[in-house]
Structure formats: structure tokens, C-alpha cells
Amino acid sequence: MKYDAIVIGAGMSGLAAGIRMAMFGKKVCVLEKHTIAGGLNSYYQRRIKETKEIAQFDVGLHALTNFATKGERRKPLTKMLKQLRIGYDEFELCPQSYSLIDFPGKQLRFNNDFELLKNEVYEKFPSEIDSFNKLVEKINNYNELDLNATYISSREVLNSILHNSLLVEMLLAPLLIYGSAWEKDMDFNQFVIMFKSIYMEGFSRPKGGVRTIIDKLIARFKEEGGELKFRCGVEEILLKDNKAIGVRTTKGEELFAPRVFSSAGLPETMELAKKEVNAAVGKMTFMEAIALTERKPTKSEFDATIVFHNSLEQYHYEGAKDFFDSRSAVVCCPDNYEMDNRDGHGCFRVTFMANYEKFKALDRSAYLEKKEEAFEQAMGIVKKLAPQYEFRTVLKDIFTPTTVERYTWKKHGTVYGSPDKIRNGKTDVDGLYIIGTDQGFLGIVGAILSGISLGNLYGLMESE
């Protein structure tokens, strides 16, 4: 079978690239190894034993970054929807209430109005407000979309502008844990992208969760005539004279196209192409404990959408030395968006930095025991943050780096991929392009824009 382009992976970037190319008449096939789409941002369900109810859970998505109101121009979310020809109202976005950076003795709140964070910095770090404004000015003048940008340390930039080390740590914490493949630091280019998307634009959540986004992307791809194959992974990327000519699937089919776009990750893609892997496998892996509770918390009990909790003045963003690192955690309450409905079960999701190798080495019994330990520590943090809330769990789930690896095939379960990013998407193989996480755009909006950008750049050329 011959196509104009083959896309590996039906995640956000893969579907977006497929839509964009199909919109211009290209014959596109998207291959997905799993039974459902979404990749690192997907969904699943569990049955509550007591009531027999079916509970729906998001994977990956705590929040959709880059919030924009309807009609706002020149915003990443607006550009994304326009490029895919999806109406703003189709995502049914609910803005966050507010989020909290929680360090010993200091807290900073932020929401979808950047003035709140600026006021918080002024109140909590009054001597730093002029320096903070200089940082904001530098961010606004920085071209984070330069595909040829080289690595610059964010910590070095921040320490050259800000003078309070605690403020540096607090500003970095949400951005690192929501997108950095580097330990302890991140590329300043990535910092600017994340600062704008999280602090300047903010969080929202689609009504119905991540499935709303996935279903809409699949529908658009099929409307444009794209072909989507589930349970159909890639065994090998076929090359001829160092040029991609197609793929061999796990079903033994050979599909041909002059361009192959891969969202599998840079090291994973080069292995599929049987090429030497020069890209490092990322060290940042995570685990998450999820508790479905008997009822939603009231606003007086717990009203933050997301809490970035850290028990020390320094933020240790690095691969956990033990199985998991409970010194810091992201606590997400998916109910705390601007939604009127407070009926039904509550939900808390707590994320820790974790250690892939240690979990991988456990036998089944020890693995389950360690998950239970993580769950108890995670819920202990929630109870400290919401001491007035009567916490009764009706369903719990815990996933580890090995869970991520099993369902996404990302090496070591590294959700942010390799620290070696390819900004322009071009590999050493002609016609083989990297999209998604290892191209360098982050978050759901970033992943979709990655697929759109590289689909436009390389996928709309005339086939040879």
C-alpha cells in the first residue's frame, strides 16, 4: 500500500500532523500500536466495587495549558484550533479556579490572569518585583519558536536576573515537573514556552476530560479522509540509500511512503530505523496515585485546581534515588475547575518523581506492596493540604514508570522523552521526521502544534 505520508503513533502530535496533511489532499495513514488513541495523554475506566459504577480517568492530562478565551487572537490555542478547523466551543473548556506553588513558609497563587502571579510576587517577594518584571520582559522578547535554537540553562538565566533563590526555585517547580526532560534544569527555550503556557495563559480542562480532545481529533482526521489503524505497531522503518521509504508493521504488512513522521520518541525511532542511537534516554520518570473519593470537596475544604508541593526550600528535580521521592508532589483535583456541578465522586491525583530501574527489578508481590506505600504517602500529603475534608476512598489506582512503558512503549517510561531534542524535526535519515515530545514542544497544545508545524513544513511538499 502506498501513501504520501505515514505517521507512527496516534497521540496528539500524530493525529494533528495527519489532519493537517489530509486537509491538503495527502493520502495519510496513522499507525497506533495500542487499542485507543492519545499516547501519553489517553484515558481508561475502572468499576467501583461498592456501587458497580464505571469511573472514567484521564492519563497524563492534569490540565490543558495555553488557555485562551473565545475570540482571543494570536494565542497558541487559537492558532491550533484554526489550523485544524475545530470550533472553540467544541472542546467545552472549563478554566481552573487557581493553582498553588507550596513551599515551606511561602506560597504563590496563579490562575489564568497573569496579574495574580505578579501581585503574589510583589506581596511575598517585594524586593524582587523589579527583577521579576525584567524576567517577564526578557520572556516576552524571546523567540521561543526558533527551530535552530541551542541549549541555554534556565537556572543560569534566572539567577542572573533574580536575586532570591527561593523565588527561583518556586517559579521553576511547575515548569520543570510539567515538561523538563533534563534533571535539575531545563532549556531556557522550553522555560519560555512553559512560562507563557502555564503562568501567562493558564490551565483549563475540557468537559469530559482528555477523551473530548482525542475524539475530536480522530473525527477530524477521518473527515479529511485519513486512515487510522489500531493494534498496528511498527516493527521497522524501511530505508533505501538512507532514505525512509515506508514501514513494516507488527502485522507483517509493508506500507510505503516518501515521508515518515514518528511520535515514538527519538531513541525509539532510530532503533526502528535500525540506525545507531545517539540520543540519550531521559532519566525523569514518574508515578501517580489516584483516589476516587465518596464526594467532591467543597470550596472551603480544598479549592485549588493543582498544588505544586515541595517540603524543602530547594526543589530537587531529578530521578528519584529511592523508588519514589515524596519530598515533592503535584496534587491535582480535576473537580476544581469552574464547573457548577459539585455532585458525585471526588478525585485526587498525586504525582511523584520515581525510579524506573527500582520498580522494574521488583517481583509482583513487592511491586504491589511498594505501590501501596506510595499511595499512603500520597494521600497523606492530600490530607495535610485539606485537613477539614472527610477523606473516604471508594476506588484507588497507582501507576508507575513500568506502567507507562507497558502502555506507551516509551523507554523507561520517560514521559518527557530524551533530553536531546530535535527542534526542526529532521533526523539523519532523509524523509524521517520526529514530532511530539522529542521535537521539543510540550503539553497537549504543544504536541498538537508540533504535529501541525512539521506536517505543514515537510508533509505538504510534493511527493517524489
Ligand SMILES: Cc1cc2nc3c(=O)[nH]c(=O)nc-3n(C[C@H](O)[C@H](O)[C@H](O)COP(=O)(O)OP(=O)(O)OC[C@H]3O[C@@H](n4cnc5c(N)ncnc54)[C@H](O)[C@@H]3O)c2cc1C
The other form holds:
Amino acid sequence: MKYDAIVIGAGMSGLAAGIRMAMFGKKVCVLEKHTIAGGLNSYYQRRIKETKEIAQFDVGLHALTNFATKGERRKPLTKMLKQLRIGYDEFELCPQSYSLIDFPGKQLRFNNDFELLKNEVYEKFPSEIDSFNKLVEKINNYNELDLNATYISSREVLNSILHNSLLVEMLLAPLLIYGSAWEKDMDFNQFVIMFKSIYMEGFSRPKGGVRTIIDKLIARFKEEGGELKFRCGVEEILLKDNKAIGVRTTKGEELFAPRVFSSAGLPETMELAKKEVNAAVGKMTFMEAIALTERKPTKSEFDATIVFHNSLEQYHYEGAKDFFDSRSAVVCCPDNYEMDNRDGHGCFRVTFMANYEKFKALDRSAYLEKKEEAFEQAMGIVKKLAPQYEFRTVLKDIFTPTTVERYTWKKHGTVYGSPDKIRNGKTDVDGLYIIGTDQGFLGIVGAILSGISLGNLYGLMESE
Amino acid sequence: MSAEEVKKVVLDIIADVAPDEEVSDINPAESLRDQLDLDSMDFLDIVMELRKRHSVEVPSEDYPKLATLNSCVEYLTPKM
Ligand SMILES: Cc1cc2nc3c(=O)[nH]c(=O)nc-3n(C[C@H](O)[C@H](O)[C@H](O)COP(=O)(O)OP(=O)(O)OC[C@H]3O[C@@H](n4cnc5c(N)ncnc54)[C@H](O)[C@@H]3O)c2cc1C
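Switch from the form predicted on its own to the form predicted in complex with the ligand and print that structure.
Whole complex next, starting from this chain.
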């Protein structure tokens, strides 16, 4: 078969790139190894034993970042929807109540109105008011989307502007754990992207969870005539004179195209092309304990949407030394997105930084035991944050770095990809492009925008 | 195509590319970018739609000629 472009992976970036190219008459085929789409942000279901109900779970979704109201101008979310020709109302976004950065003795709240965070900083760190304003001004004037940018340490920039190290740690924590492929620190470009998308724009959740987004992307791709194949992994990227000419799939089929866009990750992709690459496998991976509870918490019991909890003054963002690192956790309560319906089960998702090698080495029963241990610790944190909320768990589910590896084929279950990003998407092979996580834009909105931009650049503009 | 028809073509495309914009209020002499929330990505879409729907090619050096509704009509009418 001959196509104009082949896309590896039906995650956020792959589907978005596919839609853009198909929209303008390109013959595009998206190949996905898994049985369903979504990649790192997919969905699954489990049966609740006692009631026999089927419960729907999202793999990842805590929050859709980059909240914008309908018609709000020059916002990444608005841009993304426009480029994909998806109406704002189709995602039925429910905004967060508020989120909390919870450190020993200090808390900062933020919501979808940046004024709240500003006021919290003014109130809790009064000596930092001017410096914080200076930081905000720097962020507002920064061109974080420069595709040729090189790595700048965020900690260095922050320490040169702010004086209080606790404030630096608190501001960094959510941004690191929601999108840094680097340990301990992050690229300042990425910091600015995340600062805007999390603190200035904020969180929402599509009604129905991530599936609402995935189903819409698939529908758009098919409407535009795109071809999507599941259970169809790419085994090798075919080259001729160092130029991509197509792929061979796990079904043994050879498909041809002058352009191949890959969302499989940089080291993973170069391995498929049988090329050496100097890209480290990312160390940052996570585990998550999910509890479905008998009932949702009331507002007075627990009303935050997401809590970034840290038990020390310093935030240790690094690959966990032990199986998981319970000194910090992200606790998400999806019920605390604005919703009318307070009936039905409640849900808590608790994320810990975790260690891939340690989990990989366990035998089945030790693995199950470890998961159990993480679950208990996670629920201990929920109880501490919501002491009034008495809950009974009706279903629990725990995933680990090996789960991530098994369903997404990311080396070491890495979630934010390689620390070596390729901002312009170009590899050493002509016609082979990296999209999504390892191009450097991540999260749901980031990955979708990555697919759109690179699909535009190499699939539509340069291909003329 | 008459100038009036070309104008309608352009407005239809803008309405599809930027569905949240009110195209009936556009001042034809004023820059489209200033009146509407259009960025370079959207201009790419307008150009791509012109090709898809009407087989008109707009080379990138001519993008400035699409600045206002009037200039669009003036530039595109001989081509359509
Ligand atoms: C637990 C967790 C929680 C998260 N929470 C959030 C959140 O709350 N908000 C947010 O914005 N982001 C969140 N993220 C991050 C977000 O999910 C990712 O950044 C984003 O989905 C990445 O998209 P992508 O297209 O780059 O890659 P992927 O989603 O990894 O897509 C790659 C696809 O390629 C497929 N593939 C791999 N190898 C092959 C092959 N050889 N052949 C064919 N197909 C192949 C994979 O199966 C996958 O479907 C979370 C991630 C995780 C894991």
C-alpha cells in the first residue's frame, strides 16, 4: 500500500497529526500496536464485584490543562480545537474547583483565575511580591514555543529572581510532576509552557473523561478519510539511502510512504529504524492507586480537585530509589470538577513517583503485594487530607511502571519520554519525524499541538 | 467568479476555519488578523481550503495579499 504519510501510534499526537494531513487530502494511515487508541492517556474498565456494575477508568487523566472559556482568544486550547475543527462544546469541559500545593506548614491554592495564585503568594510570601511579579512578567514575555530553543535550567532562573527557596519548591512541584522528563529540574522553556498551562490557564475535565477526547479525535480522522489500524504495530521503519520509505508491521505487511511520523518515543523510534541514537531513556515514571469509593465526598469533607502534597520542605522530583516514593503524592479527586451530579461512586487517584527496575524484577505475588502496600499508603494520604471523609472502597486498581510499559511500549514505562527532546521533530533520517512527548510538547494538549504543528510543517507545507 | 462570489467564498472559508467568529461583522478594509482571532496556523488553513475547494494556489510570498477582505477579493478574483 502507498500513502502520503504513515503515523506510528494512535495516541494524542498521532491522531492529531493524522487529522491535519487527512483534512487536506493527504492519504494517511495511523498504525497502533494496542487494541484501542489513547496511548499514555487511554481508558479501560473493571467490574465492581459486589454490585456487578462496570466502572470506567481513565489511564492517566487527572486534568486537562490549558483551560480556556468558549471563544477565548489566542489560547492553546482554542487553537487546538480550531485546527482540528472540533467545537468547544463538544468536550463539555468541567472546570476545577481549586487545586492545592501542600507543603509542611504552607499551602498555596490556585484555580482557573490566575489572581487566586497571585493573592496566595502575596499573602503567604509577602516579601516575595515584587520578585514574583518580576517572574510573571518574564514568563509573559517569553517565547517558549521557539523550536530551536536549547536547555536552560529552571532552578537557576527561579533562584536568580526569587529569594525564598520554599516558594521555588512549591511553584516547581506541580510543573515538574505534570511534565518534566528531567529529574530534579526542568527546561525553562518547558517551565514557561507549564506555568501558563497550569497556573495561568488551569484545569478542566471533559465530561466522560479522556474517552470523550479520544472518540472525537478518531471520529474526525475518519470523517476526513484517514485510515486507522489497531493491533498493528510497526516492527521496522524501512529506509533507503537514509530516507524513510515506509514501515513493516507486526502482521508482516509492508506499507509505503515518503513521510513517517512517530509518536513511539525517540529511542524507541530510532530502534525501529535500526539507527544508533544518543538519547537517554527517561527516568521519570509513576504508579497510581485508584480507589472507587461508595459515595462522593461532600464539599465540607473534601473540595479540592488536585492536591500536590509534599511532606518535606524540599521537593524531590527524581526516579524513585525504592519501589515508590511516598514522601510526595498527587491526589486527584475527579468528583471535584464542577458537576451537577453528586450521586454515584466517588473516586480518588493517588500518584507516586516510582521505580521501573524494582517493579520489573518482582515475581507475580511479590508484585501484587507491593501494589497493595502502595495502595494502603495512598489511602493513608487521602485520610490525612480529608479527615472528615469516612469512605469504603468498592473497587481498587493500581498501575505501576511495568503497566505503562506493557500498554504503551515506552521503554522503562517512561511517562515524559527521553530527557533529550527534538524540538524541530527532525531525526537523522530524512522523512522520519518525531511527534508528541519526545518532540518536547507533552500532556494531552501539548501532545495534540505537537501533532498539529509537525503535521502542518512537514506533512502539508514542506511536502508541496 | 465575480468579486461578490469570491468574497462569499472567503467568508465561508473563514467561518469554517474559525467557527467562533462572527464573519458578518467584518470590516472589509481592515486587517483580518486584527479583527478576528486568526494566527499563522489559521492563515495556512485558509490557503489550504482555497486549494482544496477551488484549486487556487497561493504561494507563501503572496500571503500578505490576504491581509484584508478587500485585498483577498482583489488578489483572488483573477485566479478563480
Ligand atoms: C498515568 C499518567 C497520567 C497522566 N495524566 C495526565 C493528565 O492528567 N493531563 C495531561 O494532560 N496529561 C497527562 N499525562 C500525560 C499524557 O498522557 C501524555 O503526555 C500524552 O498522552 C502523550 O501523547 P503522545 O501522543 O506523545 O504519546 P503516546 O500516548 O505514548 O502515544 C504513542 C502511541 O504509540 C503506540 N505505539 C508505540 N510503539 C508502537 C509501534 N511500534 N507501532 C505502533 N504503535 C506504537 C502506543 O501504543 C501509543 O498509543 C499522563 C500520563 C500518564 C501515563
